[in-house]
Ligand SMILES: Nc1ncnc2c1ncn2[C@@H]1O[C@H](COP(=O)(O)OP(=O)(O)OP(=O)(O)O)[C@@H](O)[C@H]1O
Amino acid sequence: MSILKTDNLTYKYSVGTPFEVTALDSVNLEVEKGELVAVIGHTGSGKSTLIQHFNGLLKPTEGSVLVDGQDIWESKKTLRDARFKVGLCFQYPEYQLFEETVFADIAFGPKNMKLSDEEIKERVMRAAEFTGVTKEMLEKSPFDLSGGEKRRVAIAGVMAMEPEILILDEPTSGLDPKGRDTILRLIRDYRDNTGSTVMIVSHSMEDVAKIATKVLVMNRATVMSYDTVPETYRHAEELLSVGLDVPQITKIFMDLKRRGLPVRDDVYTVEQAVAEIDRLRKEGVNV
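Please write out the structure of this chain alone, matching the form predicted in complex with the named molecule.
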């Protein structure tokens, strides 16, 4: 059974005013357990709106959201369960830090789950280790950290709740390439180690291609496609036509194909590209 499912999910902002916007238009989606889903789409396509439905922060205007087969809006209890089953980390999460020490801030989520003190401590330590938050940092005030460090603390705060589904909204925005790689690696490791389902919203195709198992493409409030990475990039032209970028290497291979070379059309990493060119060489094609 799918862990996350939406059924004709429609959401409108500011209903009944001149500013009414349909941010989601009958979205049907099924996510399997253990997947690492990348959500991509142009600005305003409804990505953030969609993920805020998964833990019940937004109530669907129409349709329903099912977590573990349970409609989360059925009762107060199912809603609260969804809050803890689905961990959501917003864009620029560093602006949500508020406690006196990093430790206390990471512990905020587990504390709200009414866990025992030992359990809380254990979880904080685990999450801190995972995200590379050092022992000295745990004692500091979160406001004395650098931007990248704050980001990691904030992500640790959500991870410490050990949700079955971890969702991150543009976790790498505003970071340098090294910080970006660190965060992405950490997210992938988290999923590999815990077997949880992970969903990340991203603008960078290159990042997505590196770690995702599935790609969800949003376009104008609807789901354009939900497929594996190679399948998604096989339709690179459609992605480009809705204003999305594809990895540089995919663009080069699209060009090669247009020039008549018999190359595969689902290349999206440099390693694949190297292998493909080797194959062509062996087959005697002049590259």
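Cool, the form predicted in complex with the named molecule is there; where's the form predicted on its own?
Below: the lone chain, stripped of partners and molecules.
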């Protein structure tokens, strides 16, 4: 059974006014446990609106959201449970840090779960270790940290709640290449080590190619496709046609194919490109 499901999920802003807009239109989606799903789409495609439904920040205009097979809006209890099962980390989460110490900030979520002091401390230490937050950093004010360190602290605060589903909105936005790689590695390792389901919203097709197992493509408030990474990038022309980008290496191989070379149409990493060129050379193709 899927861990997360939407059934004809529709959401409209400003209902009953001249400014009414349909942000989600009959979205049907099933996400299996343990997937690392990248959510992509142009600005206004419905990405952020969609993820805010998964832990009840927004209530559907029509349709339903199910977590572990349970409609999250069935009762106050199911809604509260969903908000602990689904951890949502907004874009630029470091701007949401507010406690006096890093430890207190990471502990904020677990405290709201009414856990014992001992359990809270254990969760904080686990999340801190996982995200590379040192014991020295735990005693500091979050405002004394660098941008990348703040980002890791904010993510640790969501991880400390140990959600079944972790959702991160543009987790690498604004970071330098080293910081981006650190956050991506953290996300991939978290999913691999915990078995949790992870979703990231991203504009970077290179980031998607590096870590995702599935890609959800949103377009004009609907699901354009939901498939594996290779299958998604096999339709690069369609992605480009709706205003999305593809990895630079994919564009190069698209051009090679147009020039008549018998290359694969699902190359999206440098490693795959090297392997494909080696294959062609062994077959006697002049590349």
